[in-house]
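One chain is shown next in structure tokens, namely the form predicted alone.
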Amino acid sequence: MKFPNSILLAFCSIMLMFNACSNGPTETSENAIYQCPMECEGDKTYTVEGSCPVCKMDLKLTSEETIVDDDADLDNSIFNLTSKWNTEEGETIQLTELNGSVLIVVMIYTTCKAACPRLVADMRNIREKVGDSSARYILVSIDPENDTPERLKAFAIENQMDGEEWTFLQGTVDDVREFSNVLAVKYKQISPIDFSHSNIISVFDENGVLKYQQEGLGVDNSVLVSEVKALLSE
């Protein structure tokens, strides 16, 4: 059967209308809530899932904050990873050794002039509102080439965050990107002293199990705080 020209034309200026409208995400100025997790795109948003098209990923949910099933088996403690770390003080340790702590862990790197200059700040505010100094604050860098233990050292001093209750590590290339994938924290080097990263703050209680993340910064870290309390009554 032959269809009329005007037929034709306007069947195929519907399928042209579908793929542009399918070929990634929405863009919006207002009620945005997507965003690449490498921020490829500095602070632009979209309004429906997809992928950033500069890196390919998913976008995620700008300040999103996710509550971890309470039953997560115990396979999946961070315990179990062998891995060694120089901490900030110059030992070598295993995950492991930390166990029987409810830890308040994030990826960040030193030299770093963006976001972790916040996390940073997100952390000590953490600390405060805890109050209790039974809990662990870690700190694990995504620049083990450059945060060597001496670094972290002074980082620590110079960030106030020199207590027992803070442990700074320094792993291996394929450590850093073992443990970064356990928390779903996503980075890449963009230069030789730069790295685009998610920002991402996550609790685990004493067996090591992930219990709540909260991402964002300077957000409103209520929920994490009184998950973290929570954790400590137990």
The other form holds:
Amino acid sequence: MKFPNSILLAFCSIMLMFNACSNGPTETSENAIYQCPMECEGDKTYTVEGSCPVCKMDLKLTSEETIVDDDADLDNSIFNLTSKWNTEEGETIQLTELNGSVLIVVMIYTTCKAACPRLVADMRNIREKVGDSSARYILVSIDPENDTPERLKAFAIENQMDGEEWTFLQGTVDDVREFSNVLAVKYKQISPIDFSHSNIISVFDENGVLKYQQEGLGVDNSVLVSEVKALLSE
Amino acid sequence: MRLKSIILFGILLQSAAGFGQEPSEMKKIKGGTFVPLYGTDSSEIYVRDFELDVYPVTNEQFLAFVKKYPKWQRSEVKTLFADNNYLRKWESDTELGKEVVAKAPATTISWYAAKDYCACQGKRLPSMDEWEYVAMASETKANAQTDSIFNKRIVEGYEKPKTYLKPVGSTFKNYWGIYDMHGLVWEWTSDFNSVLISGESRQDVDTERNLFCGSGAVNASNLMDYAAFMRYAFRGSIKANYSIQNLGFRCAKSLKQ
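Give me the form predicted in complex with its partner chain now, not the form predicted alone.
Up next: the whole complex, starting with the chain shown before.
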């Protein structure tokens, strides 16, 4: 990671230099922070290039461009997954089409009698507390062989989760396994109709980067809700 | 002209590595039933006939793969798909260097990379049940689960350090003609994350059936098989983007029904 970062950094500084040449120093990025390499003035920093007023040495760039961090973050985005999914409305989508919305994601299966009804209730509860309807609530089936789009649609109606903000996804067995790995959700089929699975609700920001996970059933969801609200207000 | 020769060189390089033209050797595994350490609610598992690579994938084979698919090179790979240890000891994106043995099993590879490697060969990762089914075979028996000497030998194999540096084929050939199931490296399986025995599983997992609740040992079907315990516990403790020094993989293939 160090290697590409330093290249990027070097690239950014070169770009800055070009900027400085062509457009004058006012164009330098707000995110660049310079500091005396000898720290003559302690922690004092500057937002423009120059030299230290004490030792006259050239100021050194100390902070990385936020762009670098963003790139590292986007490397973690679930939108890097290229798998295709069927929705309860019978459409085929890729995860990247969910780009731009805060996502609250859970893995369930519709014939589940034990944990899933409670997980589903948790999701509805979160939806109510968040209020704002711009977040999207995604339910991914871990039983894609049985949970067809039709079945997911029926489940959505039955559970009053048929609004625009709710999306149910059916993938292939392989893609669901991959998705569960991204979420660190574990599951195992223990009979033709039953699965054992982790109960984890995950929150992704609008870039598809995992921001928060709530583990357990019927737990206090206030932290998760405040995370979602914070992301929505960004 | 120059471009052409570069392309030609690339093709030559690839054929030299043998990737894509000569898929690695596989052996047919005759399916059957067995009782894995962790199973379904009917404890016997049926494994269908399938094919499995004779050897784990080697460093040089993986090198050929990343040359062909640059998105899996160390500097290109997304952190979602591989952690910082991915191909850590390689000299560069496309060179193994001195520390990495060409014929040794490819390790420090994430599950995503292993999965894609197999997919690009028209194969897949073996399931955990398939892997365990083949792993219970000794040199002479398809099922050596109750052979205490065999089990002891496996556990002793786990204790040897740096076995990932040995070339593939350096351990025993089992009943199915498959090498190195024990004694070189751990191996990824397609559904490794179906082991629900990690610490947090007690509170987060649907334990209504008590399948994974409490001590895993109570539900284990074969308490003698300490080696299998270690494997399942290891699988339960890892994540798909982990790249670990002693964790490699081999590919499998379903047979047409």
